[in-house]
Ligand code: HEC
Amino acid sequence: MSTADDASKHAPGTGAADDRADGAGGAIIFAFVIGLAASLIVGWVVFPKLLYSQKRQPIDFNHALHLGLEDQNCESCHFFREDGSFSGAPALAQCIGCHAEVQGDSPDEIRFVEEYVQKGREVPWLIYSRQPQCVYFSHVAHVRAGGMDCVSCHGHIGESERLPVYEENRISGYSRNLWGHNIAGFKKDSWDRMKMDDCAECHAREGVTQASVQTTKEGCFVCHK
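Structure block, one chain, the form predicted on its own:
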């Protein structure tokens, strides 16, 4: 080993300075990782919980019970009108035929009859899929023309015994179900998230072109007012 190398190796303070530099670099990287993790937790976990308020429907509707009755199916309550528009949440008139009087001893059934049926008041349902005013969605185009089933967008709601909690965006006032709970973009089922790119992806996969959905409106204005 040369004299110069030997002198450099034993120069006072050189090794300590390198150790301090390495330590500082490690601390910076550690702080960056911790900051990134904290930001992700706040952005993806904490913030959504603060952004949405939770509400319960005025009446807890049992889909499974109703579909288990004779001559009852989804179209008994949700159907297409003569003009092609879709009937979402059923009106009181559709319920009175079976619920003119209390059926069973369910607290929700009793409240429904006493507070709404007997008083002729419509139930103020919270609509999970209420669209912004600038958006137009055609059920008949997707269900009748496209052959889609309800599960593709709404999941297995027909098998549920209780209605899900309504989560309302504190800023926009719209339901979290409108676009889905997974804001990260990952989804397991088709109904987990419904955003513009999901629509575009499905249209491309099914070969739906602008010409095939052409109306009196053009391009983007087929779905957006």
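Could I have the structure of this protein in the form predicted in complex with the ligand, to go alongside the form predicted on its own above?
What follows is just the one chain, with no partners and no other molecules.
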């Protein structure tokens, strides 16, 4: 404020200076627009590229091919144990019955059999949906008690022919699937993002007990350990 007042005191009689200021104003606006555009590009395009490193799975697994085989369904590889725990990513034991020897000529299968099956090494699968260590998640509560399908949280990985590229946040080490692929955090489908609020929002909607005294929402120990 005060600087504007000071300037107006000196202004009368210095018309030439005013003209020069107008010309400079155009240049400033131009520089501002260029700068803004550059920052937006850095922020929306370059930054996400820098923030996430891209990794390939050790073996490219083809869901569509395997589900086309006889007697194969999700439970052949992703099943519940009797204590209610979830098997998660399959172990070699689920593959050995068919892959003790190379069957076709896919390079992925050859590598899988030679490097893992024959050496008895488990495949170090990268888990897209892996939550931070402090989070407790229960498949049986959602799939059995809640009757939910895999797609609502994982999307269509289970029908895909190739596993997607795994993107890891360089700072936190978390998978990009938690934050979602839209850097602004927008989501279209229910599986686009899996942050705390996404879990909590569905829980509030589905009426999972809201018993926290502090927040009157859900108790923290429902999803944390």
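So that the term is clear: the rigid core is the largest set of C-alpha atoms that superpose within 1.5 Å between two forms. Numbering follows the first chain given and starts at 1. Worth saying up front: this structure is predicted, and the values here are computed from it rather than measured.
After superposition on the rigid core, displacement of the C-alpha of Ile34 between these two forms amounts to 2 Å or more.
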